[in-house]
Amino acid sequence: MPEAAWAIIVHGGAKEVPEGKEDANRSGVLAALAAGRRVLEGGGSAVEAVEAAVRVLEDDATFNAGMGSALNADGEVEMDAALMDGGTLDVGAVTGVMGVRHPVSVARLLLREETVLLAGEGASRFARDRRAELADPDELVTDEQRGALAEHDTVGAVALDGRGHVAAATSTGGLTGQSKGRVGDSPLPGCGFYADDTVGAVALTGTGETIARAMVAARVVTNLPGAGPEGAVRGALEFMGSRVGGNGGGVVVTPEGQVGWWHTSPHMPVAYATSREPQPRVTLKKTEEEADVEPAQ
């Protein structure tokens, strides 16, 4: 099969989609896919594409990232995000950042800096100093999130661009009621994400503590050449479940433009497209028949 010139796959989190929220989840990941795809079809980079896709998910209160993020034990919104360039292995990540509209874009601003990860007030100060888009913390809270149960729905995207580079991005509001200062897997390279042009890119979602303990992203990229996209994610998640528990999911893209995903949670909204198979596809869970949709204009 010929290689794809570009490819992108996005997810809306490992979780159980509530009844009546199916369409919102499908339309949300499709909108994110369309944003990232436009970048790639316009000749943009994989880094730009995953940032664009995740920004759309951060603006959609259907998902626990940016707008609509979960509240911690103090009733505050603390957000984590990360972005990795598979060409250079540069990483930009923030954790516990507050008062920003798009945490993934703050991570992007950090991408070319020597520092890999900034936390709490340091991350928020960096965002202000670099003139990132700010937001009143109260603007990020919805009535639905105030009454939400704990969720594990980090959002993410991986992409391959026309130059052969891959990238991965994640963003999350964490868990409802989490301790102030808690850090999950999402901003930790090798745990919640990884990207390397020589093997591919992965973005994880799920039980952050067990994903971190099992270094799931590292296991995926290590096994990717032999197991393929779906097999690598499935194997890493099964190892995690048997060794330390928890559930989750992940999306993968290879340097050849293959995409794949797997999840052990009840649902994981996913949308993807490639230059080889340009018709967008969307699904709420791996066992559901994937639906064709018309390309976004």
Ligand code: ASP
The other form holds:
Amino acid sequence: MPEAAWAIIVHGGAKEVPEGKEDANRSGVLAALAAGRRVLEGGGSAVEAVEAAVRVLEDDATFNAGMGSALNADGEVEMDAALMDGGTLDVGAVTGVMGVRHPVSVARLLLREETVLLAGEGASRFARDRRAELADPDELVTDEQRGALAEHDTVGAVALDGRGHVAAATSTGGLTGQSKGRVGDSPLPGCGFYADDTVGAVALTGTGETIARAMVAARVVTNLPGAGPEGAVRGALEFMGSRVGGNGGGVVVTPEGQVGWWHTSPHMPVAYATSREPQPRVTLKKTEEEADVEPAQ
Ligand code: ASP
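Next up, can you give the form predicted together with ligand ASP of this protein, since the form predicted on its own came first?
All chains and molecules follow, beginning with the one already shown.
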């Protein structure tokens, strides 16, 4: 029997990687990739794989998600995350959640519920009721974030598993200095993410307001069959830029196991591997020559 196909691609946000942070960004997305692919190679689902990958990025203060999230105008960490199962079109998403270590896992707890999106105190209460891992809100604040300037930095992952299911996940602290209660694209299906087994899965990062106005994820999945993964993301981001401005990036996987990405920001750390090309690949910039790396342990 031929080996089942799997594929996974993760990103660490559309942004400008500061000098001296290149290695931290590369090793961060590679560690997330390793966690996700372990799930897929062990026969786990795409949903489990993207959750595992994003949890690693949430624990890494290099990225604006979970630990090290951007602070809002009140100096607080309010986080958004989402997970979508392309087999069932189930969505679990949280916005403005506080005091949890892994917002993506709170989204996962909501995935099989009728409710799609829980906000603020309701999301935090759900996390407590469902025994999600909690964190003192201050623990999530790093010294670096206290002095940080605005930069985009949502994390995300999409994957295809051996049963032909795709999934997408996003997680973010939003924009530095955003108003309390501001919601970006990351927890909104059709804007910051989407997954459908018949087409593929996409996870976006970038200017949340323009991604929402241009419905970028919906545009990507609509154009994916004709344009292919890279063309679909590029076309949707160019449409966004020309109609409503903003910049961003996105990663895509198809049911055939193709991966692709594009970004209009200066950088977007990306790592990917597939059953056909299992050697992990990592890059900070689309136009940079992709570096072959040793499989991360
Ligand atoms: N998309 C996120 C938001 O607008 C920001 C980001 O990608 O960093 O909340």
